[in-house]
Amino acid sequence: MTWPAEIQARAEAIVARYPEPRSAVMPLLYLAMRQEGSLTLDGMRQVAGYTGLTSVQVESVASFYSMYKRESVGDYIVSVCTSISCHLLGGEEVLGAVADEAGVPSGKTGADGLFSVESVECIGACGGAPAVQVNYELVEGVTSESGRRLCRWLADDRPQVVTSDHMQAEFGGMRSFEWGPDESEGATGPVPAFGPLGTSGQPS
């Protein structure tokens, strides 16, 4: 299967930001995760035709990072870090709150395709632990119930957009560090969002 016209446009763009065509394997990799809902077979064949590498060094890269999925994922992705510090912390009880709020057991997607959770390790917020991501937006500081208030107000209010800012504010506590200032564009999606490279919003 062939790519839209738009998608071939968006791709080319990406490549042609890079000296080297293979450099720009990561960036295609989340606009064919973007177009398909996933990534598939077919989509990691796209990245190779347009990188030059082969369909299996495409999905070497694809199979190491955790943020590239190869099964269809809910419209928030709540990631808890279970990692020492976060763990200590009792980052396993988050978890398991969010899991029982959310109705979907971690490392799953649930029928409905609202929620993704899942357990991750490090997220790089150690100091403030224990730390949770919703469509990779940061909150630090989080408990099991704030954990679950987070759900609810997810599956209630259905935002098109989730921002680290207000999530901190809502549902927060202790920050690693002081954050600078207010971000107003958050994420459209369970995939990476980066809007020059045409990988915000919903699969096409």
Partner chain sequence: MSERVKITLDGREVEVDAGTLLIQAAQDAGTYVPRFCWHSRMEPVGKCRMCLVEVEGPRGTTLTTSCTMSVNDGMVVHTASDTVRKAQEGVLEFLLINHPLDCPVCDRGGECPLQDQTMAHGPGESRYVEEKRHYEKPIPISDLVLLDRERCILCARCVRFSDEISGDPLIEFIDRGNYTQVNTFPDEPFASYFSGNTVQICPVGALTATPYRFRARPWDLEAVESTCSGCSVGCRVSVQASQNEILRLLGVDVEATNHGWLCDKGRFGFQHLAAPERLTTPLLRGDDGELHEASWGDALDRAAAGLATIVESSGEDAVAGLGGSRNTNEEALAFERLMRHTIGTPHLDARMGDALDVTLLAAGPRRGLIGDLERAATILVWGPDLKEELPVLFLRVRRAAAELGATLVVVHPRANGLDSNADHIVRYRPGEGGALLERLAAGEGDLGGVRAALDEGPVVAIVGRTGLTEDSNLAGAVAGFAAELSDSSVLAVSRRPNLYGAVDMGVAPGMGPGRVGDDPGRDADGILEGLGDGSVKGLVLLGSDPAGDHPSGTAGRAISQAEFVVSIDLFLNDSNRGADVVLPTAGFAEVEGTMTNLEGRVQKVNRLVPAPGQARPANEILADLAHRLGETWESSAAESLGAAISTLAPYADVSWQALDFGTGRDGIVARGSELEFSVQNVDKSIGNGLSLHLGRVLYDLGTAVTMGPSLAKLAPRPILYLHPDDAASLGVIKGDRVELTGSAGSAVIDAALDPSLAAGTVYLPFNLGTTVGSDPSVTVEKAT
Contents of the next structure:
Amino acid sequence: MTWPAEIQARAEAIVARYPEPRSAVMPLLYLAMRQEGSLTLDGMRQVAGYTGLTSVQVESVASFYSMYKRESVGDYIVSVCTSISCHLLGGEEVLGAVADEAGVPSGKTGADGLFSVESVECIGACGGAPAVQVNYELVEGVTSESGRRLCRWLADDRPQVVTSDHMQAEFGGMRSFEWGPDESEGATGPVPAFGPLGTSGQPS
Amino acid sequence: MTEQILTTRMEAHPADSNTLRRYEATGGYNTLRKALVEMSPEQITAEVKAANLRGRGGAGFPAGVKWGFLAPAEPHYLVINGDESEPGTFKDRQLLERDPHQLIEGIILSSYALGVNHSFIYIRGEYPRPARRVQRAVEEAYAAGYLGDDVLGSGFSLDVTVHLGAGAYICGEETALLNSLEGRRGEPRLKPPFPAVEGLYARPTIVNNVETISNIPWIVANGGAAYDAIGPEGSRGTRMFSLSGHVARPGNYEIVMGMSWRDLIYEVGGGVRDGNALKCWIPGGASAPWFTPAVLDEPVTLDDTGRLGSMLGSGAVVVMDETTNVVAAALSIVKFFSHESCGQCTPCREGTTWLQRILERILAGHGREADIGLLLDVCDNISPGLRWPPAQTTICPLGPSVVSPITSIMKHFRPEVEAMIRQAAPAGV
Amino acid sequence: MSERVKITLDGREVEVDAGTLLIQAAQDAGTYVPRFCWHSRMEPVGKCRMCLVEVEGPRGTTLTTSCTMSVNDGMVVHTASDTVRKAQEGVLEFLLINHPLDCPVCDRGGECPLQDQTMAHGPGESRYVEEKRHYEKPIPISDLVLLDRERCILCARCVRFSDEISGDPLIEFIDRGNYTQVNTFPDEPFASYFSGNTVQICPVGALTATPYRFRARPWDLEAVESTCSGCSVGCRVSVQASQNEILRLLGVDVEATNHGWLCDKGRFGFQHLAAPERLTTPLLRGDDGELHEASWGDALDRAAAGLATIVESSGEDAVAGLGGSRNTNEEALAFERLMRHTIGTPHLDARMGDALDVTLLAAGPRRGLIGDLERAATILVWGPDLKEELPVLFLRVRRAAAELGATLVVVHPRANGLDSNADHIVRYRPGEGGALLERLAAGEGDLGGVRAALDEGPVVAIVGRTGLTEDSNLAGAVAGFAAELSDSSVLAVSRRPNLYGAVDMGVAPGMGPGRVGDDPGRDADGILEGLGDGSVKGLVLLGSDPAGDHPSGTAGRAISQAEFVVSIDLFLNDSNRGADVVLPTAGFAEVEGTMTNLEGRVQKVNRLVPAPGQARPANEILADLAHRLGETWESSAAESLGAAISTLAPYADVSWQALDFGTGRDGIVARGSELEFSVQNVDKSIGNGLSLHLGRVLYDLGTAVTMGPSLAKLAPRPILYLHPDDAASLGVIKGDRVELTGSAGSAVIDAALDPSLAAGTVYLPFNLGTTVGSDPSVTVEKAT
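The form predicted alone done, now the form predicted in complex with its partner chain:
Whole complex next, starting from this chain.
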């Protein structure tokens, strides 16, 4: 299987941004994940083709990083931080509440493919602990109660796009710092919402 | 002193400090305009050296000295370490999100000084929002002629590529970051060779932290001497501290070093939550040995903190109050390092996980008398002598980092650990 | 000589080579620092941390891995201090906490570095009371290799070998931290020609090879050092057997040839020696037309009588001999004596229509050594796909290009194994090689860069037949060109294991023993032609199967027209199934003698096991035949023949004594003066139709592959590869059946596309069961 022409062009553009093609592995892995919702064998083979690596070399890189999911994941990955600052302020309880509300134990994906719940290490929101991310979009100052509401909202509304600002307003509490202007951009799937996927910002 | 270098703009203009319009309106890129005309690369380097700016990523190495190691063979690369992942640390996130142009101007000035034509900003994968803001700023800077071919007609050219990580703390280690940027597993490299000699694509490379480079525009604008006049010797300039945990007012604070820990925690941070008593705190991120109230009146500087057997590290101060179960807190940190160990060195790969299992067992009420000695001996096999600064049997410092929480609880709270083992105490926070 | 420096090693001042790694320097000085990940032929990674030592420095004594630190003059090193011991014991304990306690059922048990270290330095009992890591027990990662991830200590030797050394990174680390494991991609097996090396260098029993698995314990093995007889590289091996059965071959690290590596065909090919199909008794054709078992006496009588009859009726000229390239020099010399002296025919050839000019093989211009690659600035490979035909030479060229920075030029009709390391790749149609050489020599057009690279010496040129349809004079012309380059050396390569030795022993037309001229005679092509037209009536085959092996595809028919055929062989094959007398002979590790590799390097092969049944060394069989034909040799023993070989000028320095006890493992290069070599005209005619490239692949239908259970399944099925443009114009897509017609017939096979071919060229792998002859001109049609 090969990628659609538009995605192939995107992949080639990503490769071109780096002095050496191998550097494009990480952004291409995101691109591959976005195509199929998780990182499939075929996706890794495609990435190998663009970077001159063998498939297992690509898998070796992919499997090193927590955010490349080689098993299928839910529409929403809910990541609850349990590192020290969040731990001190009840991160484990929030995790428990989220897992309970989502009906998915930590580290697993629900049978209906809606939620994946995971305990994650520090996501850099310690001043707004405990912190949660939904598809890597951040909510700070989450409680067990607001974590449950967050899950219910996701399950009921099934938002196409999740944005930090919206979730923070609805389910968040104390922030690490003033966030600045609201943003409309957000995540459309279990891949970090970063448009160029690691490419340079030269105007296209 | 209430010097402020990094956070002035974002505090004065919370609604748009991240935009090019606001950056320019507040004097941004003027330094670059001037420097490209009036200063040679060597002069910029000289100012950075004179500033005695020490790296803000954790190791505290003088930035100017690091620049001086750059080998002559071209091309050179500058890589910005935005892989902020040390538990307790969230200051680079704020600098990236709230004032990306300050960083970009710092990158352009530094690249000009270092003879770099391609710079990379490596931002951790869990920071898509900061990455988007930086990306947008990079695009604005290209459009305005600050980046790309022939910057502001100076003949100097610079490309900047924003690269998103994908979840690996170890990539904050500079050689692991370079491997990651090359499309490899983020495993630290053997040193030597150091990146300044063989870095990205085996070319001479400078890796600097986001906060470090964000200081460069101010230093170039005001002179290295002005920066060197701020704060105590050895800890010049201002510094971003991330306060978290059981502190009343968590957040990032840009302060001049030299104040006491008491002032930092009680004045700046508003004290301990709910009026509780302070039990201990981590002065510099999860890798740092813990402090207790006995040193509250010691000054917050790199050297004093080192003298007392810990480090300022990434500037993350994690406060723990009297209710804290220190074994559970230590486990949280040990679990972190076990999860984030790259796995290449035997002592770290096996040792971090072994330590985690023992602590889990103690917390689950299955501790054994021999566990305290075992914990310390396993630590000793990762960091021989359990001294500070730590020795290591591993390639990189992640290994000995796991030792800090364990030696800390054994040093300060051993009776609590012993009691837990004896009573088979239930788990708790 | 490299510079020497003084270091203080555990209080003792020693002198070591400057710049060497501490772990190596200490070892050279007699102090062994334990290690798991470090391997002298690969880049150090400092992963296992076992080789920690203390080094004194300006800021006190620091623990450091001795595999990652180079020695400096005045360095003070402690390898056995309390701190070092504690650190090493700590590492060992860490390695053992997740290592299973299955030594009693582990193939590595008894020769396991981890087990040995544990005995020497390990903790008495484990303090680890938690659960060990668990993985599914051994999983096959290829047809030859199994992986037990529980035993793996993550030293990265296999990972590094496949990436750094063999260049086919199919095995890698997966996951991170405590979950890190070694594995292959889920649906891409570890299909490397070199996979066995990873088994050999695995410091534990994580990687095991199916042929050896559970077959023996190391302490039950008998071993002898020998030379691999898989091809003409001459890799040094340790042959190991138990109860008179060879169980494995291990590579031995020799600087001159293999650096310790072997290809899988060389490593596992020994299995064919124990095949049930091995001939164990002489066979005689009976009146019923069938072959029947016979006594040696009867068989030799019949063989001698048959040959004598032909000589009497038609003259000595009517007898010819083919073979000898799979035998020892001693056996080859006996063959030459029988043919040229006892019978008196000049028609003998060890080549099989696929090799090079005899002069080029024996004493070509500027003949070089494999080791020249270490110093080469530029390497020209215009010959066979080395990965397919001379795999360990491929590794050496790859190392020179990838690790040592030599500029590599590869000229070949299609993509080949070296392309990924090549700086210049030139492709051409078989039949156009002569024209290409002219353009290259002139640096015409896009060849200017290649020509310029070849002006940067030292140049090593590896020349040979790129394929079997190509005019054999082309390689000579390329060798002639290369010899004119500045500071160049030339390796004229052909793959048969002891072809060079057989030629040196005079098993070649016009060339007697010791590379001296002799009466002109027929080469293999001429002999087959003679059989066809009746001018040759009697044939002696020594370990050769022209019917299966000669590229013309017509040898079988020619042999069937012979009046009398004697075959000395390990197996029945298409050439000797119709023979009058078939005599069973001993093979690798069953005979003692010498072999000469493609550089002219003479090395010992040694005997470890008896030959099966009544099989005998060929030299004894040949001597008995000579005796029955009226010539009694002074001695038929291999050692006496070896002494006779020492009297040949180029072999003056060579003796069994010197090889066994004198020169060490590097063998002795049989030097001799260069012979007059003249470049012959290269046939430039090429038809308008399609041109056939007939190339060899490592796993073909030869007996070393088909008769061994491990390799037998690895031979691919035959496929015809077409350039996409040609396929399009023929209306052929991948997977279609096509009819290929060549000089010796037609065949219908599957088609596939190969864009690396020059348009107008089709590629057929040789000896996979489809033969259409060796003329370059062919036609292809879509089969209906």
